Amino acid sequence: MTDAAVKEIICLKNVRREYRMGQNIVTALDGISFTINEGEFVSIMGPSGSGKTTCMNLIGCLDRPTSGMVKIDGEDISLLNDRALAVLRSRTLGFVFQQYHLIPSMTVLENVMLPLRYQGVEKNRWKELAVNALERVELGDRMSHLPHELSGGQNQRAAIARALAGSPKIILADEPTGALDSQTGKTVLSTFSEINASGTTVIIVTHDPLVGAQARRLIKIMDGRLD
């Protein structure tokens, strides 16, 4: 990709996020600025309480800044109402969490198909998109299984497939290896690398330096500021 072809997909500029706790104002983010380009593989790293989760919530369109600007795929999230923010989130982002959040009574295929219903995808395409996503994470032979019949690593790959099924521009993963042993964690991180190699922007939020080192770029946050 040439420099002329690089597109900025995330931009935070002088972002401050404050929360009121009783009579006190707590500053979670204190004027941070950075950009992420389309197709990057980035880790946002910091210890507990550093502000990385607040940063993730802003990138994920789950929150708005107190001041400053957050742009996701060209949209200033402060200017969007809740409905427009939900549409941007659904269209642009796929989420992967530390806990898999798979529905126990549904097969892996049904779990991956489920979000497509709420993303406005035509019903006749749900199965095709879900199968393609599961095959990308090498779970094509586990589609009819229930979550309890899979290993932890397989469940996390199913969760990744669920995030991928709607073809998001950004995959946002919050401590995605936190519930896994180290070897399984490496396999899951390898899956993220493969997804990124296909052109999807991948952002991993973590406190673990070993996980952070797997990304091609590291953004460190400490006490609400870039470190």
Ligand SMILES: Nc1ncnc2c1ncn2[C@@H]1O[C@H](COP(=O)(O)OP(=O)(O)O)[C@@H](O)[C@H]1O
Second form
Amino acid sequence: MTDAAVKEIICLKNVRREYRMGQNIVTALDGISFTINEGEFVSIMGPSGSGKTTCMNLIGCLDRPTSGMVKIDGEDISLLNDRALAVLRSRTLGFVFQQYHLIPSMTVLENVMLPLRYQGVEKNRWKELAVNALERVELGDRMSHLPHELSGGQNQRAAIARALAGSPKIILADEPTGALDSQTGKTVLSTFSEINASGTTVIIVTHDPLVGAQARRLIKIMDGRLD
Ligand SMILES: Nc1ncnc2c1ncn2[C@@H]1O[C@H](COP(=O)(O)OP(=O)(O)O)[C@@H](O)[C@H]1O
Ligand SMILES: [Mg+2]
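Starting from the form predicted alone above, please write out the structure of the form predicted together with the ligand.
To see the whole picture, the full complex is given below, headed by that same chain.
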């Protein structure tokens, strides 16, 4: 690929994020800069408390920096109001969490369809898109099951399908294998690799070096700084 074909999709410049705790200020990110290009498979790795979730919340447009710049898909998030930020988030990002966060009373298919409503997808396409996403994670035969009827790995793949259904440019996953045994974790990681191979930017946040090793690029954080 020539340089001209590489498109920067995430850019952090001198990002600080401080939390006020009564009289004290906790510095979670202490001036971090990096860029991620479209199509990369990156792991943000560091020990507990190093600032990974804070970093992910900024990339995910769930938070704003105390100072510095965060640019997502060409937009400087400091310049967007809450409404515009929510639109950028739902148009650009899909989220996967450690504990899946599926709704227990809804079938797998209903869970995957749900966010499409908020992404402004026409109603008559919800089912088709959800079924496609479930087939991509090899859950086409489990769509009418409830989450408790599936294994941990299947739940996490359903959560990946939910993140994928609206075709986001970026999939962000925070410790996605943290609740799984290592063999099941490997299956879930290979699902992320396949998604990345089809062009989606994938970012996995983890404290686990074995998980980090699956990504094509590592960004290491320590005490709120790049390591
Ligand atoms: N909402 C918050 N209020 C105060 N301190 C926080 C908050 N969130 C995180 N922190 C602190 O910021 C630092 C980084 O936290 P976090 O980003 O959650 O790290 P990680 O995800 O790597 O474990 C830690 O010292 C943590 O205690
Ligand atoms: Mg964390």
